[in-house]
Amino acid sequence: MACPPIEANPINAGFGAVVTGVDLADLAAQTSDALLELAHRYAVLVFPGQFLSDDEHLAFARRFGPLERALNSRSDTRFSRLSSVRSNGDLVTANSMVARMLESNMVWHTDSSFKPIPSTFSLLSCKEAATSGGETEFADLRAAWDALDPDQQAHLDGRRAVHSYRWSQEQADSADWLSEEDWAALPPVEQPLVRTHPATGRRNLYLGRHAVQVVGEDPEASRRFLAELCDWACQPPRIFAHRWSAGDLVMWDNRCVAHRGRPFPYGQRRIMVRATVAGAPPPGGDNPWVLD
């Protein structure tokens, strides 16, 4: 029996799409190519009810490039596991280190912007969903750039911002979850405030909670400016929220999308697993965060 065609139903005016008619555990090469085209068009793809195993999740992520290793050298380097359930089965309690780390993800950000070569795609899979709350919100930073007037665009174009993961985790009182060895591999880096997507040519803002200051400008004033710009960019009509169900997988493009988690009550189980596709290095260079 022939498989049904892939369907992509837009979520929010060309930003985000729910994709059906595809089995992510069993893809032909041409189907992967078609999904990549959809990812470039919509920036966020929601795949309901996939129920991927860890190996299937990793195999699907690798279709879009080599994986980026996780931050913590003491954990599984292939995945970032975002769970309210500890390895012994106990639930995470309020004000614990794990809780503060999870809460830090509830501020708008792009994954790996604090690395010299940021990631491309994140692929987040839901093993167990909270019964209330716990949504993930996405913001289209392409549409935010388009909404700026020419003078505003000219003011931002060419500027760079310092991104520091340590600084952003310190704001959430969760820096202790990494060792000094881990932090040594994560010094602050500079990123352009405006990026051009290499596949589509579309321009977009590039900012979030890891952006500490604008290079060459007053640290405190530019920090306030970046926070205000991010708050403005991540507003309707440029956002949507995904309500998770077990088995869902969502893939998004960190080069042009910001995201944040939403709160859910302590005492609820929520288990999420993320694989991340590493960014491509410049010609002749390398990316030390690529998994072997």
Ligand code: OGA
Second form
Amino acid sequence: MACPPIEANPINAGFGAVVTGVDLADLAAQTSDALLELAHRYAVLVFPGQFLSDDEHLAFARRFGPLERALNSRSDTRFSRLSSVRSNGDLVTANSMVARMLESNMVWHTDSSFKPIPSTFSLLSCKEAATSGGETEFADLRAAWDALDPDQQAHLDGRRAVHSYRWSQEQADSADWLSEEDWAALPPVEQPLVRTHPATGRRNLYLGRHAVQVVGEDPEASRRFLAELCDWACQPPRIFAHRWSAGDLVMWDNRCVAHRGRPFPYGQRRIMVRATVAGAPPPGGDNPWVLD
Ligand code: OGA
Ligand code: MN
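Cool, the form predicted on its own is there; where's the form predicted together with the ligand?
Expanding to the full complex; the earlier chain stays at the top.
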């Protein structure tokens, strides 16, 4: 029987597409090549109604490279689980440690920018959607770069920012969800403020909540500058929100897209699971976060 053709319907934000006509649990190799091309073009791919098991989710993510280890060594190392339901079945309550951790994701960021080699793709699967709120918003940092005038681009190009997960979790009052041992593996790192995507050659801003300061500049002033630049970058017409339904999987490219969770009332169930594809080290280098 012939497979239905893959269809990619662009989202009306200049990036992002809804992809149908594909079963992510049962993909031919050439289909995952075609999806990688779509991911490079659109930067965010929404796959409705996939209902992947954990194993299918991991297998699909591995098509795009080795996976990254999750941060919290006390929990599952293959997935980042974002859940409003605790392991004992109770719902998370406002101001609890888990609530503060979930809220830390409600500030614009790109996943693992605080690791020496940041991730390429994140693949977030919705097990249970909140009945109100709980969308995930995306911002196109390529379009943000393109919207800067040449003087502003020249000012930013070549600069580097310090990214620190400990600092950003402290801002969100949720540094206590990692142990001192976990923190020891996460010292601050430097990243370029402007990146060139290795597959497309497009340039983009690279910043978000983990970016503490511009290297070599006044800490306070450059922190404010980065926050203002991020606020400006993550604005219409460069953003869209995905409203989740159970079974959806969304894949985004952390190298050129920022995202944030939107609030939802505590007392609702919202269960999300994320697999993350590790960035490739430079020739001869090593990425200590690759999951073996
Ligand atoms: C993530 C994330 C936001 C959300 O999974 O990396 O930031 O909406 N999620 O759950
Ligand atoms: Mn995230």
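Positions refer to the first chain, counted from 1. What we label the rigid core is the largest C-alpha set whose atoms superpose within 1.5 Å from one form to the other. These numbers come from a predicted model, not from an experiment.
The rigid-core alignment places the CA of A25 less than 2 Å apart between the two forms.
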